[in-house]
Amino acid sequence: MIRLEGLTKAYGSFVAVDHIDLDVPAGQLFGFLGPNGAGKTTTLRIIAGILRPTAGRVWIGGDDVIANPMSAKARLGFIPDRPFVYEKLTGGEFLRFVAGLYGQDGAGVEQRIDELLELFELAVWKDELVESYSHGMRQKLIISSALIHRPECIVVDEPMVGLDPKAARLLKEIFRHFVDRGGTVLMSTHTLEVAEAMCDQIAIIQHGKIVARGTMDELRRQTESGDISLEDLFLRLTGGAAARELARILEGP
């Protein structure tokens, strides 16, 4: 559903991503894991359309996002990890604009706001401007502009910020029944249980590089780990057991 080929992008003489090839196959919930600076969320912005890449290329659902932007853009709905939205419009206004840039409207989209409004309990607050949006419920109306025009796939990144633990589990629940139906997740996280309870397959990335990719079971036997878990799996590619290491040396005895 998702494939990136040689995706690369440079500021200058830094390279944030560098030459990533990945599969997301359609029907799976697919994490995407790397410690800060890695180069997550710019992989993801620019599958998005945010950004355009250095070099390589992405393909939707078979549509290149650079040669077919709007075709490939239909297909897609983004959760950015930050929740930038109009304050201005009320929520129900908001959800209406998003609707309209996929080029939907009318009673059909007027149900669908209303279903996603009640569904994240935010029906109350319909008609009220955004500005007046807690931080959660504004990532709450912004995972539902993502929903507003069915999308075949969803890339998200950090869903879990700022809800509390009822939408939370609520988001984990509509993203286990969107892959269900056959549509796609590409998720990234810091919460490395969620990403091990949640997700079908993974990719770490590290420096801009993918260095491992597969299965719980698959990573485990390409590191050969043994039975360890996701956390230490991620220090150990990472660098990060050496972080903790010193963590622990300095906590003293």
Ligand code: ATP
Contents of the next structure:
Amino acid sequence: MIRLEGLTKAYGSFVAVDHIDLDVPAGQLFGFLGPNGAGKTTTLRIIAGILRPTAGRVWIGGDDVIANPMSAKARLGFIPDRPFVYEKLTGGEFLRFVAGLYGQDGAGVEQRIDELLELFELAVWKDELVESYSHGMRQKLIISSALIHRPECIVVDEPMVGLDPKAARLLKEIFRHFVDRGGTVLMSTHTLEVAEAMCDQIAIIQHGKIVARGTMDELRRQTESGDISLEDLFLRLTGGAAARELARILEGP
Ligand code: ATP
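With the form predicted on its own already on screen, would you show the form predicted in complex with ligand ATP?
Full complex below, order starting with the chain above.
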């Protein structure tokens, strides 16, 4: 459903994404796992058509994001890590505005807005200004806005950050329901636990390169047939091993 070929992004002389090839199959919840600064956000922003790659190509359901941006973007719902919302619109107005960007309006959209607000327990806030929403409520509104045009795939950057346990669970259920009906979710995260709990397949990215990919079981087998567990590999990548060493030193003899 999402295909990356030789995807590369350089900021000046610094290469943030380095020749990534990746196939995200339809009907899967795919995790893009990596430590801070690994290149996850850069990759997702290129897929969403917000950043231009330095080299390489991206297809969404057969549409090239650069050659056919309108049809590629119509298939996609993007949930950024730092979303922008218009403070002076109400929740309902914001969703109507986003639907309009996708060329949708009328009774169907009004019904969809009400369904989504109901689902995320925002219905009573529909006519309140976004400026009065809490962080979690804004997050839920953004997720609703990514679903408003019934996309085939969702690309989401660190979705669990800032959600309370109930909203996090709801989001997990929504993503699972979405992929069970043939949708595709590509989700970035920097925590192994989130990837483990939610994803069918995972690609691990470090320094802009994919260093491992597969199901959680396949990754475990790949790493443990060497002399390091997946947890230890990921801790090494994320610097957790250094933190444990620091804790040991602080504990003293
Ligand atoms: P995090 O988990 O911390 O969000 P990430 O994996 O999403 O990290 P990116 O935001 O893609 O990582 O950043 C990858 C690298 O590219 C980082 O070293 C970052 O400093 C660098 N980078 C990102 N955006 C720019 C930019 N506009 N100009 C220069 N360097 C950038």
